[in-house]
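To begin, one chain is listed below as C-alpha cells, in the form predicted on its own.
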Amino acid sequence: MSLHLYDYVLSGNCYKVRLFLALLNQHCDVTAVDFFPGEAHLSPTFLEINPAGTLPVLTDGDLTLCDSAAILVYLAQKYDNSGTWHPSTDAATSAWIQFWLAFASKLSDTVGQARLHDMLNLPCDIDATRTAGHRALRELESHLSEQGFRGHRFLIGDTPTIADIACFPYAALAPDGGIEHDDYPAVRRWLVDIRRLPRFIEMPGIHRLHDQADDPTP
C-alpha cells in the first residue's frame, strides 16, 4: 500500500498536506489536479474518487480521505514515529489541537478567501472578507503573544504539532490577499520558526526562510 495525494499546488490546504508529509519523510505519490482554470476537481472522475469535489483528497489503500484536517490528524497517527505531533495522552493537548483545527478553517474561510479573490478573480465581499481575516489574525497574534510571554514558540508549547501545520498556510499567505503582517510581530515570528523545522518544503507565496525581509525573532 502507498500514500496517494490528489493536489492543487497553489492551494493552502493542500499544501498543508505536503508540508506534514516532508516534515515525516514520508514518501507520497502525488496526483496534480487543474482546479483552476481547468475545474478538473468537478469531472466524472474526480468525483468518482471525491463525491464532493474538494481538495486535498488522500489515499491510503482502501482508505480515502477528503478534509485536510483529517488528513494532518490520519498521517500524525498512523506515521509519526515520535508521537510529539498529536499527542494522545494528554486531554488538555488533544482539545487545543482540536481547537486549533477548527481555527484553520477560519483563516481559510477569512484569509484563505481573500487570496482567492486578489489571485483567481473569485467573487466575495472583499472588504468585509479582509476585515475578518484582520480579526483572525488579531486572535492568532494574541494567543502567540501570551505564549512568547511563557517561553513557547508554537501554538501548543515548545514544540510544533499538527496545530501548527494546520494553521501556517493561510496564515503565512495572508497577503496574497491584501492582508499584510505588519500589525502581528508574535505571528510573523512564529512563521520563522516553522520555515526553520528541517525538511521545511515551499509553495508559491511562502518562500526560503533566507529570502525573508527581516526576521522579527530576538
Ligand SMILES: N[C@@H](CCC(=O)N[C@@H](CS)C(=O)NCC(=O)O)C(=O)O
The other form holds:
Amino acid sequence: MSLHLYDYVLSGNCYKVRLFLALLNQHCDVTAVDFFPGEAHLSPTFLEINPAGTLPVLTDGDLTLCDSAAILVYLAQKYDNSGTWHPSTDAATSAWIQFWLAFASKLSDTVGQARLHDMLNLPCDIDATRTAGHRALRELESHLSEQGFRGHRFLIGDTPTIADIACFPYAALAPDGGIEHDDYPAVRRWLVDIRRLPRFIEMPGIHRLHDQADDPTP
Amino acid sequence: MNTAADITSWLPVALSDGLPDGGVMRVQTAGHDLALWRAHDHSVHCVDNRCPHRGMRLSFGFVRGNRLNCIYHGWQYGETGACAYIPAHPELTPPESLCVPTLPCVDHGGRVWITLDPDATALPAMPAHPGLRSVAVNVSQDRIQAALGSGALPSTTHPQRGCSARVLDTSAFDCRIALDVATGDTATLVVSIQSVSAERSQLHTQLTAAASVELKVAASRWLDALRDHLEATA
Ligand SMILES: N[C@@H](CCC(=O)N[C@@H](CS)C(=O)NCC(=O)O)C(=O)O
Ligand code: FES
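Could you please show the structure of the form predicted in complex with this ligand, as a counterpart to the form predicted on its own just displayed?
First the chain shown before, then all remaining chains and molecules of the complex.
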C-alpha cells in the first residue's frame, strides 16, 4: 500500500498536500494532471477516480480522498507520529481545527478566486472578489495579532497544525490576485514562520526564505 | 497635528516591534513607494522600493548581515544605499554611482519614522511604549484626525472585552486614547497615524503600560471597531 497524489503544480489546494507530505517527511507517488490548459481533470479516466473532477486526489490502498482538508486530516491522523499536526486533545481544539479548515475554503473562494481571475482569466466580479478577499485577510490578521499577544506564532497555539497548512497557500498567493500583503503585518509574520519550518518546500509564487540559504558572498 | 511642518515632517511608518532584525517591509506614503528594512546590527533603513538594476521591488528582498539583498539578481546594498556586491561580477567593486536612494529613518519612541525632508530637525524625546498592532484603514489621514478630534469614538459592548473610549490628548505625533474595559480595567492607547494615500492610512498603536492578554485583545477588538466605524462614516 502506498500513497498516491494526483497533483497540479500551480494549484494551491494541491500544494497544501505536497507541503504537508514534505513537512511530515512522508514519501508519496505523484501523478501530474494537466489541469490547465489540458483540462485533464475532466477526462473520463480522471472522472473515474474523482467524479467531482477536482484536484487534489489522494489514494492510499483502497481509500480515495478528494478534498484537500479531508486529505490533511487523514495524513495527520495516520502518518504524523508526533501527533501535533492535528491535536484532538480537547473539544475546543478539534473545533478550532475545523473552523480554520473551513476558513481555508473561504480564502480559496475569495483570494484564490482573484488569483484565478488574474492568472487564467477566469471570469468573476473582480472588485467584489478582492473586497471579500481583503475581508477574509482582515479576519486572519485580527486573529493572528491576538495569537501574538498570547505568544503563539500559529493559528492554534505555538506549534503548527493542519489549520496553518490549509490556510497558508492562498493567503501567501494573494498578491497573484492583486491583493497585496501590505496591510497585514501579523499575516506576513505568520507566512514567514511557516516558510521557516524544517523541510518547507516551494511552489511557483511561494518561495523559501533566502536569508536561510548559504550566503554566496565571499 | 501636522501643523508645525518642521517637526511633523517625520512620518511614523511602523512599530519598532513590527520590524524585527532582518525584516523587510513595503511602505507607501504620499506617492512614494519605499522599502523599510532592519539590519542585524538593529539599525533601521529606508530606501526607494526600486532596485537600480532592473527595477525589482526591494521590499521583496531579504537581509543578510547588514545588507539588503535584491531578490532578483542578488545585488546587495549596504546601510548607505551603496551597492556593495554584484553576484554576477564577484571581482568587481561596484562604482559609487550604483546606489539606491535612501531617506532619513530612525527607530524612536517604539516606532520607526521616516522623513522626506533632509533638513528635518531631530524628533523630541518620547516614551518607547511596547507596540500593540498596526491597523490599516481605508480612510484618509485627515478624516481620521478629524474623527478623533471630534471625540465621537465608537464603543464595543462585549460583556468582558467591551471598551468605551475617550481622547485624552493629541500631539504633533500621536493621539492618546483612554479605554475603559467592561471588566473594570483601563488602558491608554497611543495611536500614530500614517498617511498611505489619499484614501488609505495605517494606525500604529501602542499601550502605555504592560497589559494582560485579555486587555490587549479588548484593545485590539476595539481597534477593529474603530476601523469599521471610520470606514463606515468616511
Ligand atoms: N474542496 C476541494 C476543492 C478543490 C478544487 O476546487 N480544486 C481546483 C483546483 S485548485 C479544481 O480542481 N477545480 C476544477 C473544477 O472545479 O472544475 C479541495 O480543497 O480539495
Ligand atoms: S533587479 Fe535587483 S538585482 Fe537585478
